[in-house]
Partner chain sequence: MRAIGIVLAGGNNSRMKELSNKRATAAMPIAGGFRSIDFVLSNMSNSHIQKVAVFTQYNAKSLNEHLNSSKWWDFGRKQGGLYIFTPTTTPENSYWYRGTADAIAQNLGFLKNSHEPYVVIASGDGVYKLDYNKVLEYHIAKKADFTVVTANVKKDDPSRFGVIKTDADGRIVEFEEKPISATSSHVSAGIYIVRRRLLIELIEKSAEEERHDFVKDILIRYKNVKKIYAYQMPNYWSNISSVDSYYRTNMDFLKKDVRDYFFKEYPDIYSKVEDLPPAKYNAGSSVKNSLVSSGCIINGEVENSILFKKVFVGNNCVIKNSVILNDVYIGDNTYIENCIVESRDTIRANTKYVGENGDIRIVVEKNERYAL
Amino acid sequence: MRNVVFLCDLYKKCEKLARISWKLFTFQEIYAILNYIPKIRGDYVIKKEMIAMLLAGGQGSRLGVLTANVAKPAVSFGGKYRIIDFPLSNCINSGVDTVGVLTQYQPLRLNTHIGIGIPWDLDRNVGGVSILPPYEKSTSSEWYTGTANAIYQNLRYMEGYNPDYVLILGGDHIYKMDYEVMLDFHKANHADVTLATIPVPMEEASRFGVVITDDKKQIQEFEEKPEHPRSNLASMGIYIFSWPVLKEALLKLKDQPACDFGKHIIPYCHEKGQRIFAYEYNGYWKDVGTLGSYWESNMELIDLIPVFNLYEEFWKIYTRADKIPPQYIAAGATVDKAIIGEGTEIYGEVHNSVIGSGVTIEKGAVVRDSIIMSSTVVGENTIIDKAIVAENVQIGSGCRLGTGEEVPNRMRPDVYAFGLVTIGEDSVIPSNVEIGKNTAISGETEKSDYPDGKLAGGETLIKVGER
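Return the coordinates for this one chain only, taking the form predicted together with the partner chain.
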């Protein structure tokens, strides 16, 4: 903003004084004029100090059937939100009002959710939110092959805002962070690149990409999943680049296949000897990349005083609210330790669970340690233990979910683990069936799909969509 005012004033000064003598301008002003005059349209040039690029194209395949038809950033979280609400709200709360959202995998839900950005106040005359899908070019057409490649393909979008800094974000973390503080850190260090990092326990550091810094927080070395970590500062996948540095690196590495920030751009900048700094973030930050961590971070919201507190006035999280009506808890219902979304009706029992909006839990049904997303119906006398049930699922009456012993999933033991039952969106579960642990179900299933009315632990039943 300061720059716009500066340029406007400067432009007026030019008009008045250019006839008299160039000596009236300072060196800095002449430099600015030479730089900006070609870009001046009308009275001023569109200028944003920092714009954000939000990478939301990933599938998040470790979320299994939850991301069969939606991109991971569009998966529901915490009763009424979607994962992308967190970085988007962080942007607007940090004063970043220009956000490009890069989509690729199953973008429908994401597109309808974001729209023109009204819920986040990102409907702006200049800037605001733009959805940036891959597109056909006159000479070639390609998908986004990597994180940096996706940004490279949108160079023109960024140039249009003439930024000084570009913030690169992922769409798959739950956290509240003031990017402006990080930008101040970037400026104070005259950095070329700043990485957001978070201290993790030393014993877990070998699961992350860690950075080794000097005492001024300048990064000396990177280690990707080191066996013997020498530092516990893990990279959060959030970067601030000074615009010329980013542009140069992207153009230089444009032919790199599957060009990625972590694998190519940052190492390139490091080799070139550019100033890379680690900004240390000390707050709640959760990767919801696996079903286990997704379930866990939802459950953390229902603690008496949650570590990640949504009830604070400061730093609100915004989302598109489809439903406004209050929730109804019936006379015979029991609700004990739960968060429940708008318009939900509870006639049964809910213990230790996160329930989305517009859900119906019928009489006699018991939901324990589970996540039930929007518009799902749980039939009478159905008992659900430790399950993740996606949106718009119909569960019949008299079912039992999450029974028996924990058996590793036969098809994808790495994904469907943690003793969870996972049910994909728009699924139908017939009445009176029993479903074991570490199972996954997706699609309209019928009684005949369950031998002896049972889906044993570790089995997978997928009738539509991708595995």
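Switch from the form predicted together with the partner chain to the form predicted alone and give that structure.
FYI, this one's just the chain on its own, none of its partners or other molecules.
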């Protein structure tokens, strides 16, 4: 069995070489190797150059009723995807095959969607995708209290791969990025930390962490959401750390309440004089943290020349796909400038909208400038203008959504804005009601919930879920 011992030694040094070498061995030797591999994984450390830690536990409260029962990264996007599909696809397209997904808020749908990572080719024996919820320790039990605290609580997971570099990602942005190019930039500059940055309009810079760099892109100053920003180069919440630097910072700040990368880890590294660089990204990137940005980014998918192209062959976005029938467009139906999901039946009209899978738009119904998520039914002769309708909603016949003038929402004017009608998942809208702009509805509503058959602009009707 000399060959077995030899291969096991190679396995510890180079997983890829071990895979190639399988054909050199007999069945008996392979059986012995498979029995020995758990010992390798337990007694020694599996080496990965770079692993990714994907923060996907956020509630996304600025999306209102859309995230009442689902984490923000699991919200539908573009008719067939979920928001988390984009960073996961970026990982596998960039050659990052080990991803820890940190979940916390309403994780069920996210966990079900990711599964063992098959759609993204992340179902690996060594590496692949791992769901990392908070868990009870022998000495304590606590939720993730900040972005860096969440990473710290999974220190043992990272140590198991002994990476050279750790990539920190958010799970709630729409973009395509080759992380390998960013890693090359990190290596070329002998950086300790690299932040992905993007130029933003100066009037929006106060919403982000902003950096000031020298002519070599080394960061001289970092300000987290400054009231009066001195730069428009914003942090995207994407970081590459050299592993010893990250580990030391996490251990040093482990007792910091609500430890966060932007507020604590990056300033700590800066104060220590470590080499922190800004990798400037100039592609499409959208933080879909508000209903307005979420609606806008979906509408951009259906532009004549899309700013963000889902159809590029060389950088595919992967997702879990259900086995459902093809779409059906009835005779007399009208579809103009729209994305239509599989299994959807259209008997009415759709204009400039994104329609998910398994949706039914009945005869005489008109949908304009709207997002209709999967398994929703729009009744006969209902007219919808500029709405976001979540999954599995039943809208009766003869309704009017998005009528009248814009009035600020009385309950949450910062959330339910942009002239939108927002309807949470599993909601029921009775027939022949009228709903104004900047409104929100969640739950099984009845005709009696609508005085004079109307929900006036700026009102909120929440019978279940988010308030």
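Between two forms, the rigid core is the largest collection of C-alphas that superpose within 1.5 Å. Residue numbers count along the first chain shown, from 1. On a predicted model such as this, the values are computed, not experimentally measured, just so you know.
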For Arg207, is the CA shift between the two forms at least 2 Å following rigid-core superposition?
-> yes
